[in-house]
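So this first bit is one chain, no partners, the form predicted alone, shown in structure tokens.
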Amino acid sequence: MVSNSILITGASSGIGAALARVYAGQGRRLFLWGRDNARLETVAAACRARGAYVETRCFDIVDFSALIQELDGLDSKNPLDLVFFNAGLGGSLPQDRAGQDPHTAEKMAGVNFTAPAIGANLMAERMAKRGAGQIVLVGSVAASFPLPMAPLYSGSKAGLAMFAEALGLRLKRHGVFVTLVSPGFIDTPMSQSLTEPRPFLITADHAAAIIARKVARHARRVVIPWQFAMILAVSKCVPRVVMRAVLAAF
């Protein structure tokens, strides 16, 4: 199936903006959502220059009522072939804090898990009725590790990973595909804010090109860069007690 009608959340920067540029082209209808209107319009202009029809919406995705209303209205007018729930919120805990600030925790959990889960469920029902479509959930390799420096981030992404797998199993019978993207370190504003090392760093454009190729093949999971796929495979052979002991040192 050729995806001509595509929604990308978190499209104002990073992987979302890079995905928009990758998919921009003649005959493509791109719907780009983000929180920063100026940056979103810059991305939209670049996509229009490549021949795509582009509509933008600027709102906070953790306004769940607005999310449902916007997504329901958009898909009713323009049935979506491909949806990227890409918006994410990261960050590690300061050394002087034992736990996440409650308001920050609410926001991070909402952006990383609740919003994509709500959106994916809405699109699952609509795509299943059409018998076609693909939902892409952008998580993180952090989902596979209990990171003491970022417990809420890794936890929210772990929840998203399990949700993606379960939803994919449910939708398979309806001809709808679900892909989980698990990035490692990508050169985006989110990763640039980190003080920790960023091994195997790749650009957002490189990441988006890989994602688009594998999404076109209906891959169940995409781990980028490839070195992290190797790390995840090796980590499965490491006893959990050993992993916990190593991570506890951070």
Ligand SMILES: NC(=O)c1ccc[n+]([C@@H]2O[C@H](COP(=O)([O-])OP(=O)(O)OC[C@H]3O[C@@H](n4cnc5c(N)ncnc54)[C@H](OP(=O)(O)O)[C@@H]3O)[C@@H](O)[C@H]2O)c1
The other form holds:
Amino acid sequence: MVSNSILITGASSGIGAALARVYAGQGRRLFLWGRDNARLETVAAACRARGAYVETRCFDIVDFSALIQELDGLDSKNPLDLVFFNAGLGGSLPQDRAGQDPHTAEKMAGVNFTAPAIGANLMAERMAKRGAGQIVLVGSVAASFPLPMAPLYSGSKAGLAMFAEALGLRLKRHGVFVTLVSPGFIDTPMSQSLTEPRPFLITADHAAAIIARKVARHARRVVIPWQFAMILAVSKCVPRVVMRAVLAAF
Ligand SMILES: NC(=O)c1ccc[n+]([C@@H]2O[C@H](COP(=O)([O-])OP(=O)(O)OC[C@H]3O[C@@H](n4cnc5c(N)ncnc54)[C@H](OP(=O)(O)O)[C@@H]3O)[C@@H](O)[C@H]2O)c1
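Form predicted in complex with the named molecule, following the form predicted alone:
Below is the entire complex, every chain and molecule, led by the chain shown above.
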């Protein structure tokens, strides 16, 4: 199936902006969501220059009523073939803190888990009725490790990973595909804010090209770059007690 009508959340920056540019072309209808209007319009202009029809919306995705209203309204007017729930909020714990402050905790859990879960459930119902569609959830390799420097980030992405797998199984019988994307380090503002090293770093454009190719094949899981797929495979052979002992040092 050719995906003509595509929604990308978090399209004003990084991976989302790169995905928008990859999908932009004649006959494509792109719906780009973000918060920063100026950056989102710059991305939209680049996509229009490639021939795509583009609409943008700026709102905070943790305003869940707005999210439901926007998604319902958009899909009623333009039935979506492909939806990327990509918006995400990174952040390690400051050295001098044992836990995130409640406001940051609420926001991070909301952006990384609750918003995509609400949105994907809503799209699951709509796409299942049409018997077609694809939902892409952007998680992280951090979902596979209990990271003491970022418990909420790794925890929220772990929840998303399990949700993606379960939803994929549920939607198979309805002809709807679910893809979980698990990036390692991608060179975007999110990873640029890290103080730690970023091994196997790739650009957002490179990441988006790989994601689009695998999404077209309805891949269930996309781990990028490939070195992290190897690391995840090897880590499954490491006893949990060893992994915990290593991570406890951080
Ligand atoms: N970069 C990496 O190394 C890496 C690694 C693993 C996973 N990921 C995942 O990849 C996805 C994209 O991240 P990125 O690296 O491209 O990060 P980014 O450059 O920081 O972009 C994040 C995007 O999410 C949007 N967003 C954040 N909070 C939002 C909110 N409350 N409401 C609406 N939109 C919101 C931002 O919108 P505004 O900028 O307009 O506010 C922006 O468009 C995320 O889910 C992230 O967790 C990235």
